[in-house]
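One chain is shown next in structure tokens, namely the form predicted alone.
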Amino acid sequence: MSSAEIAVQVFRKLENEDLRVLQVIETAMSKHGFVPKEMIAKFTKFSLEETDFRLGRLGKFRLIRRMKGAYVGYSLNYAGYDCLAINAFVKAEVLEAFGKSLGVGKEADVYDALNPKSERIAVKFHRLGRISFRQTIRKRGYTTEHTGWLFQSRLAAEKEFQALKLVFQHGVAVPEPISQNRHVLVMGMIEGAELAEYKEIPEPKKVLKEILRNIRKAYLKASVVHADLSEYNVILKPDMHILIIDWPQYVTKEHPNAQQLLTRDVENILRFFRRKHMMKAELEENLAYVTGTGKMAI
């Protein structure tokens, strides 16, 4: 069972006092890897007996980790962090209920959900701890070896939300950014499947053209490069239109590696369509189209 599944299952069982303990642990973790029990009692203003009771409940729910050495200390795990973000969304009337899982990846869990108006939304939990420190640092310029997984995941969510706001307002085909708290994003509904999952695409040329138009729009209008684009983060919806997802690694046009990353994005997409759909699509011409200096060549 994933951390998000645990959080979704136990969240409604949590009492205000449980959430208060989670919040105190979260705050104190900025200075303590494991927060002493006495400190938790002090800042919650609970008795030691009440603190023990709450910590026992949270441990049973698998929302915290316990360390016993020179002192007894506690830290949040991802499920505990998830619950704090869920609570913030519920209080803000952004989120009402969870549905099914839409996907579990190396770096995120995504859930179907409903807002208080019973409209479908998507909730994305960032999970950077599933890949190695070295790989995370190599792929993401905003992480260092001195930041914990929870903090890194929050940075990823903040960066992705920023990217979505930038490109969405310029009409790029992405999920609508609704809200962000800690390491979690709430977005418009995501329906469909990754390009890589389709055995056949009825009109591959039409789909490729739409992808290239959206890469161009992001670059020319929003001055943004996705920087990690492939067939695994382009969603093909039931109506055969696309959504481009997973933007936490985006860079602006001014980034020193922007051209290199843009070239890689375009080549990844073209390679997929050449391999899977036997389409002739040269990099140079289509890169010129995306940057506004030439015509699409498909």
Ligand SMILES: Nc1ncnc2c1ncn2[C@@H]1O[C@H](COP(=O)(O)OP(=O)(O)OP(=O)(O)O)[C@@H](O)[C@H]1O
Contents of the next structure:
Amino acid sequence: MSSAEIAVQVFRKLENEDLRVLQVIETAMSKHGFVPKEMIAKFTKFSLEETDFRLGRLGKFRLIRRMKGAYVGYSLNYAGYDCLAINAFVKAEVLEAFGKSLGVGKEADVYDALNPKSERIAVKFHRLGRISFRQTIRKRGYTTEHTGWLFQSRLAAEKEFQALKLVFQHGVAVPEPISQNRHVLVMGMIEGAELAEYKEIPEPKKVLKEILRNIRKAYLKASVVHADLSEYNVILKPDMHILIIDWPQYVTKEHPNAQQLLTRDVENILRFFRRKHMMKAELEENLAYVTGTGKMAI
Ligand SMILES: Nc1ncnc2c1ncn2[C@@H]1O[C@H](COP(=O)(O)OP(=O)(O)OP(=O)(O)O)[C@@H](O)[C@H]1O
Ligand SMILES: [Mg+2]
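After the form predicted alone, can we look at the form predicted together with this ligand?
Next comes the full complex, this chain leading.
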């Protein structure tokens, strides 16, 4: 069972006292790694008996980890951290109920969900630490030391939310950013599938043009480069229009590697259309188009 599945299932069973203990562990963890029971009792103002009872429940729900070393201490795992974020969304009336999982991947779990108005939303739980640490540094740049996966995942969600807000307001085709808490992002639900999954696209030229127009808009209007663009992060909707997803590693135009990353983004997309759809697409002239120094060349 994935962490999100655990969280989604047990969340409704949690009482305020359980959430209070999770919150105290979260706060104290940043300093102590593993938090001793006495400290949890002190900050929750619960008796040691009550604290024991709560820790027992949270352990049974698989929301915390217990470590026995020089002392016995507790820390949150992803499912515990998920519950705190879910609780914040429920209180803020952003989230009402979970539906099915849309995908458990290397770096994120995405869920179909409903808000209190019964509108569909997508909930993305960032999960850094599933791939190697070195790979994460290479991909994301901002990981300088091992400050813990929960914290790194929170940074990723914050960055992605920021990117979505920046580009969405300029009309780039992305899911609507709705809310973010800790390592979790709530956005508009989209129908469709990754471009890579389509065996055949009726009008590939039209689709490629639309992708390039959106790369250009993000770059020229929002000063944002996606930096992990490929056929896996473009969703093709049933109406054959596209949306670009998965933005946590974005950089701004001013970033020292911005040009290099933009070139790679464009080349990844062009390569896909050359290979899969036999299209002619030169890097130079398309790069000129997206940077505003040339006309659409497709
Ligand atoms: N707003 C959304 N609405 C519907 N489905 C979504 C949405 N965002 C993401 N998804 C689905 O979840 C998948 C993974 O999302 P995303 O690419 O943002 O995360 P990721 O970090 O690449 O995760 P993974 O490591 O699993 O590939 C997407 O390919 C898509 O199928
Ligand atoms: Mg992705």
